[in-house]
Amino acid sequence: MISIGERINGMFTDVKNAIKNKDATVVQELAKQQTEAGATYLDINVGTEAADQLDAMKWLVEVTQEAVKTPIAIDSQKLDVIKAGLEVVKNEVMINSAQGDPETLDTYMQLAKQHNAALICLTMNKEGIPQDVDNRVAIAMTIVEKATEHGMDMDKIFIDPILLTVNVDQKQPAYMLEVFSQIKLLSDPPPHITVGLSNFSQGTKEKSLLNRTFLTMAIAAGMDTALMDVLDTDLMDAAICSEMILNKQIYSDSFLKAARQ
């Protein structure tokens, strides 16, 4: 499974303060911890409170790269902030994320190709986030069509159907599992499927249990990557175990250790 470490994010108090004080130690320790925990990518998000988001993104990317060689996901809803990160990135890179409007997809896919970047695309458009399966899949189809039009390798495309909080709309998890299954049929090879996993349990009392259970069900339905807390050992173990049960990992008595290596 492709795991995207979520912790270098200005929404967390320690990272917000590190950005404010230019304290590289906090950021670099998080980068090392997440890499050691098995993160495939390190998501970098400046949050909403940085005085200069462009400068903050450049600084976060630079200090992270000083600590680890792990690929980076530059995460922002602002195109200029993403471009600022891309100016200084040296590692393999992912752009997180583009909305599913055709014009927006054109802009972001051109940028992704320019930097040989992977691209997360959201199944939302100017009308917002669809609340049903059919419209989410329709936007996913638009994403696949645009990727083909731009000559992007489908292995570089990550579709995020937008996982909503379970205590807001309990129908959504079942919808998501159906969306995952249908996205896998849109092309051959199919795009990757990803979610922001922590969104699922936001505001609930059983966060770890909810995230872990949904993750295992989602992997069975075709999801193969997530923005997640890679420092949650039980969560990472659940992902590894799910893939082993689906015959994507070879079983041995030390399969957890082998997967991490």
The other form holds:
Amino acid sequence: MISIGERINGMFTDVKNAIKNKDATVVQELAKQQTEAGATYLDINVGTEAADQLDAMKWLVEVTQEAVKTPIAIDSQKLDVIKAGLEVVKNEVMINSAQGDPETLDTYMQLAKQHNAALICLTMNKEGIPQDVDNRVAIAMTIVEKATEHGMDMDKIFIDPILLTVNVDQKQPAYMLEVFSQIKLLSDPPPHITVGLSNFSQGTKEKSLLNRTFLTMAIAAGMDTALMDVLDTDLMDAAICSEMILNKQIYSDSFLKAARQ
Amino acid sequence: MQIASVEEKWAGVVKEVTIGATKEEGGTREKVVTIGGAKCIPFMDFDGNQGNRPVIAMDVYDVPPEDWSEPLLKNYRDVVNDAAGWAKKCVEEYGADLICLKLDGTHPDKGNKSSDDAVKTVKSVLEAVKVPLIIWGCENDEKDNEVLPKVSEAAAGERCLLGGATQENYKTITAVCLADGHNLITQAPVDINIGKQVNILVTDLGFPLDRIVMFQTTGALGYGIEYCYSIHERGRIAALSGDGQMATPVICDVGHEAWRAKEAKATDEEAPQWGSFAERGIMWETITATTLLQSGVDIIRMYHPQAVSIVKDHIDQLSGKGS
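Could you drop in the structure for the form predicted together with the partner chain? We only have the form predicted alone so far.
Every component of the complex follows; first up is the chain already shown.
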């Protein structure tokens, strides 16, 4: 699966302090560890407390790509912060994320095409996050239509149906699995499906177990990428096992090792 | 009406392996052979680059074959006691791209030739022909571990293809191939999981993936070809889908398997209803080879010169180069 490492985020205290003190070592160490753990992309989010978010994003991107060549996912809800990151990024890049309103999608898809970037699109719009299956799929359909209109390769589109915390509304996880199955049918080839996995277990006592259990169920339903804690070895191994069980990787006695290489 | 494209997009590529080394490269070959490099399933050139053309290796033995039927033996009767002459005939008269020297005579039950004998044979074949060499042990682990290191050393620098490493016996042959600069055959008993496992085991010893050729024990037409076909096909699709450990070229053993089928051996008197004895074996070998070509193979080991000629022509036609 395509894993997006979540640790370079200003919401974590170590990264917040690193941004404040311009301490590249902390960020670069996280970049290396996540790359070694198998991250396909490294998410970079400045958090909410940086004094100058544009400057912080540029700095984080620059110091990260000094340490590793892993593609970067520039993560912000603000367009100008994303643009600041795109200005300095050198390698393959992903934009995280655009909301699902048609006008917003136009803006972000033009930007993505300009930078040959992958784009995460959320199934939410001005009316908020849908709480049911049908409205999520309807927004996903808008995203797929817009991508086709903009001539975007479906391989560059990552639809995020927004995974809510399990202890808030226990109907939601089952809805999500249904949404994944339906999104896969929207186009051929289908877009990627992604979630912010750690959000699932926020505020619970069994974070790692909940995350990996949902991950295996989600992979079976068609989800193929996630913003996740790639440093959680059990979680990464569960993803490898799920894909092997689904015949996406040929079994061998050393299949975990082979997949980690 | 717009017709939907059936073009497939593949993320992976089969690694290229070069067999043989010229004088400039430290060997004595006049010709080297590069296989692999496919970026799409076989002969679907509209999907992508097919990579290098599949090649034919003709088998040569260090002992005279005991059970060959007349339509096959008649092509080699003058050379069965002389591996060098046999190899020369295969290259000069029959158009072999490579020679596969099978050291069956070193097997304890088939003559138990010494490693010195094997070294002499290998050297004589290397002198007789200037195409690259595949050297295959006798498939007795203990004897192979004794013979192959000496043979490997004697052919050091020639970048041969040595076989075979198995799940139970891979360390010695991997180490000597690494030391002497040869390529390596990884072998599995019609089992894709073990095939992949052997690749992981030898690469764990530091052997580079771009010097490995995989071998799944071949089944001939009527004798398990479908198992072999589906394994090759699945392996190739995995390679093209990005499974690095499966992204190696593949060798198959068509000659030996086809010519031990009863259909290739039964005489006109024994099986009058089966068609001409003189042609049956050739067709059996040809159909086995052409079928496996579609499954994704890069080296085909063959026996009969006429089958070789038909299969080469067939490859040309499938590659858009034939008449």
